[in-house]
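Take a look at this single chain in structure tokens; it is the form predicted alone.
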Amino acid sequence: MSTTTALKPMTEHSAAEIERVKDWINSEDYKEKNFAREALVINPAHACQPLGAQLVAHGFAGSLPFVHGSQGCASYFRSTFSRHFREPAAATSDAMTEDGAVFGGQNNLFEGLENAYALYRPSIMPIFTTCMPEVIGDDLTAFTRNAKQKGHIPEDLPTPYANTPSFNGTHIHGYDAMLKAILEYLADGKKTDGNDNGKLYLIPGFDGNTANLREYKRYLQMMGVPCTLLADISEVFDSPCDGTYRLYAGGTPLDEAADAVNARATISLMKYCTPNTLKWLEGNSVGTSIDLPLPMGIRNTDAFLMKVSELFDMPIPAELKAERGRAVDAMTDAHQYLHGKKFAVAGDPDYLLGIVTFLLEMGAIPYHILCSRSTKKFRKEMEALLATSPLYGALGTVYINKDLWHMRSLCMTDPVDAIIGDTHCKWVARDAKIPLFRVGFPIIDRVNLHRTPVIGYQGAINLLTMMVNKFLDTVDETCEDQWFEMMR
């Protein structure tokens, strides 16, 4: 015989006291108080270190990414991958657990190195860590010594590795580590006495869109110069499927990733993503190492183009002006479905710059801009962006080290008339009524996003088309003309 016992709430609360709550988080008094915690985070439009590390260590050909530290780190990194992009992150642990936390983790690492070598024979295996590890203290320059001089692991694998502790940063600063590391590992000893390999090094940043990447090398190919991306997913993520599985599809090759330091040209399109590498890589190749503002938007990517044309000295070809020209005409036919539209922005610095440039071109206002990691220097830099467009930048106000529960109270309180950001953005669009145009990463509630480049001019074209017919959507979808945008 069972029986079923009722559980009684800690706390019971009235219908009503439930609905005066509910107003009440919309009100300006809780914004107030929202806007006051300091302890707290509430949904961060933000991930975490390592996350980022792996996103760099998947772009390099034959990479294993390798986290030391727990198995639920790993499973979180690679499960957000396989969401985002709907392919397999291969990428192994050597799961630490309680006694790790206690005598140190370098003999889960001697084991987990030596199994993951021998069962895939990676090319390359960048390691990478998360909390556990930091917290304690794991000098990772004597684990990786000792695992090769002991003989878990062969002396001439690449072992790259980035000190990336969750609890510090975000994911952009793990990019950053990672990718250092692995530059600085594979180009040892490769620098020339001043004489460059004639090409392009471009490091894309940190994107979830692999779309971008392959515009990117389709733009450079076009003018005819020799390029090479620096941790390259676009295949990694993105390979095709024709039966075979391939565990090390794609990736930047290991030879040309070495040969960096020897580059005519470094261009970064995510300074705020890469300031580390950057820095290494002016001091340490014998090209010139700039920055240049993701190209977004027509100025952004007329920019882009004219220094690539401009560092070696090659035509911007008519294929391109013909593109620039298809994206200007599209954003005439289509500028006043965005015209004088308030926006919501949260992601990472460098996508917050792009987008914005791109609302201002289009004559919309980006009203509330959320960064939930960054640094007074990106807010000025933000500030100075919609300075330059009065008419519609003078409204936005930039938040930085705030999250998306922030982000919630100034949409309920200062209502816009959309959000940009990643999926993480749905409960505030949700719950101000208003469409999310989903821009960034993770995005794991749409598929194929990722396979829709937002950069360059064919970018601009399908920003403003998921933009403007969305919007078009609503108004034909819930007004009483049946004759909307029709003739007849």
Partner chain sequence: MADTLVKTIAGITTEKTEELIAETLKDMPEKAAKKRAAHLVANEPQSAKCAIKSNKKVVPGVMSQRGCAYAGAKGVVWGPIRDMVHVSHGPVGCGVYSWGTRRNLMQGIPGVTSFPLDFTSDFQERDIVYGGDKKLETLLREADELFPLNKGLSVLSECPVGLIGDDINAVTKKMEAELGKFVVPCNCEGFRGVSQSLGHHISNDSIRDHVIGKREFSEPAGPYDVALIGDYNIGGDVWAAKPILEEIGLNVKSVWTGDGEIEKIAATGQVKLNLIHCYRSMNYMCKVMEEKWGIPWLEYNFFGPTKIEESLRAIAERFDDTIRQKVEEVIARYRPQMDRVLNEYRPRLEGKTAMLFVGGLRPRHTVGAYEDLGIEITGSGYEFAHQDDYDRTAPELARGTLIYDDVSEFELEKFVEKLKPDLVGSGIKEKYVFQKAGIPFRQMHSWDYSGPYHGYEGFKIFARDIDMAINSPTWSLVKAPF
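Next up, the form predicted together with the partner chain, please; the one we just looked at was the form predicted alone.
Below you will find a single chain and nothing else.
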């Protein structure tokens, strides 16, 4: 035993002290200190840019996402997608290490591209960056050009790239950067003089719900509007189990993506995920490029269908009108179970706007609305949405650049009936003893929610069913015997 220094004894906390702190972290006093934080982020509800870039990259036919930078990042992104979708997420990296930090990552990129192409025969390799090459300043324009000149990969292999530094923005910005890069690359020189291709191009945004994407396609098919979904991950991340593993299980066909610049119209359904892509399309495509709110709830879905109808001069078919009627029927039938219920909501900007719209339609109260990294523009838009509903919306408060530990303080000091958000919100839900309705990304503790649409008319029914039945289950499970009854 070393005798040079005196050993300190163990620190003991008394049971009373533990009880005190346990109560204190639920208090107003704690909330104040918690909200005074300047440097520490606790339980953020956002991820980093390259994750979003990889999601986009997965959404094209024959695409192998390629991470330029540290291999660990690639493993984290792949694991995150596989946990959420319960699907393979093939992506590779050029595994830069210390020498890369000193000499730059060009050699890693050469070798990585060559091996990835030889082994996996992709039709496109979208490249995006991790922190490391961003800090050292790798020049990907030169690197990819050199890789082709030196014959590491064929000249005609599309290698769009996006700079996606993790110390800037979040996963939704990586989505934008990668999508723009892919379209720019593929559509280069493809723009025609004035004649559009008669099609609608739809950008779903960073959506971990494959059923939402299928639902869009179903609607447009019913309307008879020819459509291409860009960054279409619906097959990639919801592929059949039939005894064959498909490395490339779907995605937007590259020729269709290349023709995006000739679309009659392009609609982004998540404008916070696509500002630069839309801006680029506006300046470089034949048709109109617009954004619409994520079609959650009845009115947003109406707006989407009506806009498509207007743009393509196609009527909304009777079947869809009937679907709408069924959703409204479900909502009127069940309104009493959600009316006046208070919700805390956390997530990405576009999803938040969609969820709040739906809650307001139900007469529910979106109470604490939290986006862990966003802009004042978003806050203004959300506040304007809340203001449209003096009875239900006016009670809500919007928090930007606050995290789920702030959310905890809010829910403990000013309680709500439930939380809507991704799996990470489960800690708050548990402490506040309220249900969590899992909407968003990632959902890594429940099955098949990515196969259950939350957009459109059916999505409204699904959300309603999930929420109302959970509230009713809770009543049945917790009420005293005298209040337990057959009907609810």
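Superpose the two forms; the largest set of C-alphas matching within 1.5 Å is the rigid core. Note that this is a predicted model, so its numbers are computed, not measured. Residue numbers count along the first chain shown, from 1.
Chemist: By the 2 angstroms cut-off, has the C-alpha of residue 12 moved between these two forms once the rigid core is superposed?
Modeler: Shift at residue 12: 2 Å or more after core fit.
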